[in-house]
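Single chain ahead, by itself, as structure tokens, in the form predicted alone.
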Amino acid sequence: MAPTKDMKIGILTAGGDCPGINAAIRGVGKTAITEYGMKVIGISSGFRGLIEKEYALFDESQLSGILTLGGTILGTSRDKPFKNSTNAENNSPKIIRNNYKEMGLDALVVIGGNGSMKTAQKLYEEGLNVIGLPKTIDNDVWGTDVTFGFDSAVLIATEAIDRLHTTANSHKRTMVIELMGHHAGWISLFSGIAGGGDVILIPEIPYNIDVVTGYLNKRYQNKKPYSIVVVAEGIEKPRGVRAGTYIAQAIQEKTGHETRETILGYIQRGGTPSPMDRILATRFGAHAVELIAEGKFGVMVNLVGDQVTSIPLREVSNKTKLVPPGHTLIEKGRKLGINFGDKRS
């Protein structure tokens, strides 16, 4: 193992915020400073901060008290430095490479989702020593069993579904709740099962609205006076229409039963991380520093079973982890009588 004292590592957070990012920053920073004697540089506003050289040296005291905070103390952005990189006017990759050297960085930890891991791989190809940490509430980063942020989002969404049960029952309504997930339905699947949803619609399973409304009509005929429909935002729908709004209107038109929609939105991404997300983010952060100390770069920290390990960034880039149609939760849900809007329902 090479000497680590006085090594300088940078940390940035890119893409959307989610619960657990500050726990990961703390995990990286405290491990680097207390265990290895490294210097830790916090880079502001994602890759933009690396381009504009907006950064500050962290000491251990600045990393205290952030474990439970939502969001990111570093700030974030969705800047994509390699977008249109073939355009001669886009000097971002060169600027980042030069600034990395001028800042004296020995390694860069990139905390982000799918797009950020793709950028991290490209930076590695540019010669930077990069480690990726996967975060997103959508749980759609390929190569890891779970991302931090997901557990908190499921907890928030499940609580919202729990609350809708009482209103739906009181008014004898069908309640539709739209949850985040453009391409992957992990949040809707997990919170739908946990919250006792009657219908769960996710992007990975094509649905037929007549199957859904037929199922809901049978519930009314069987003296079940209300229903909960959980919808991922990325399901098929007309352009320019919210998924929850579209499904709610279709249900009311086709069944004649009073239907209301709730769009949970950014509430799923905010606030205090769950204990599980704090633990996972801390483990990821600490492991990233161990990899740096061992000189292992171009990898993303991941969770396989209960083991925190790593996978080459090149294997993660350009992939999305979707819900398999035969996922055990879907199969168990079908046996419970949950409707997924398809022919098997």
Ligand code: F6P
Given for the second form:
Amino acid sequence: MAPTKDMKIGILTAGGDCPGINAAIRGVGKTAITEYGMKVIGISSGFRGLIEKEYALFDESQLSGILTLGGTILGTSRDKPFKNSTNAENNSPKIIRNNYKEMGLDALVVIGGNGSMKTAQKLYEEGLNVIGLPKTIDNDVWGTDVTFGFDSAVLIATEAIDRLHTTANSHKRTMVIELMGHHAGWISLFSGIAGGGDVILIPEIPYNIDVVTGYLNKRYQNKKPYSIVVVAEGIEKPRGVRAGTYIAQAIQEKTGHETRETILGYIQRGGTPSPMDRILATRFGAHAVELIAEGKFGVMVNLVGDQVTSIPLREVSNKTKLVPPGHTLIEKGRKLGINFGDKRS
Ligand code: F6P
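Compare with the form predicted alone: the form predicted together with 6-O-phosphono-beta-D-fructofuranose (F6P):
Complete assembly follows, chain above in first position.
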């Protein structure tokens, strides 16, 4: 193993923020400084900071008090340096390569979701020593059982669903809640089960609105006082209308039952990380530094079972981890009588 003392590693956070990012930054920083004597450079605003050379040397003091802090102290952006990279004007990759050298970096830790892992792989192909750390509330990064941010979002969404039960019961209403997840239904599936949803609609299971309303009508014929409908933002719907609004309007029109919708939105991305996310983010951060010390680059840190390992970034790029329709929570949910909007319900 090459001497690590005074190695300089850069950290950047890119894409949508989520609880746990600062815990990951802390895991990288404290391991690098305390265990390996490395220097840690915090790069601002995702890949934009690498292009504009916005960075600062971290010392231990800046890593204190951030374990429980939501968001990212480095800031983030959705800048994609390789977008239109065939276009001659786009010399972002060249600028990044030069800045990486001028900053004297020996390695770069990219904390991000799907898109950021794709950029990380391209930077690795450009010759940078890159390690990816998968974060997102969506849990849709291929190659890892789970991303940090997901557990916190499920906790937030479940607490919201719990609160909808009491107001739905008071007014004898159907309450629809739309949750985030981009093109995947992980947050809706997990918090729908945890929160006692009666209907759970996710992009991975095409739904028929008449199956949904027929199910709800049967509930009301059986004197159920209210229903909870959990809807992932990425389900099939007309352009220009929110999924939750669309489903709520359809239910109200087709059942005549008073229906209201809640779009939970960015609340799912805010605030302090759950204990599990703090632990996972810390493990991922520490493992990233161990990989750097071993000289292992071009990989993404991942969780497989209870092991934190790594997977080549090239295997992760251009893939999205969607909910398999046969997922155990779907099978068990069907047996509980939960409706997933399809004929099998
Ligand atoms: O990827 C996280 C996420 O919150 C998705 O669930 C959501 O669809 C998207 O980001 C929203 O993007 P933005 O923060 O750019 O509005």
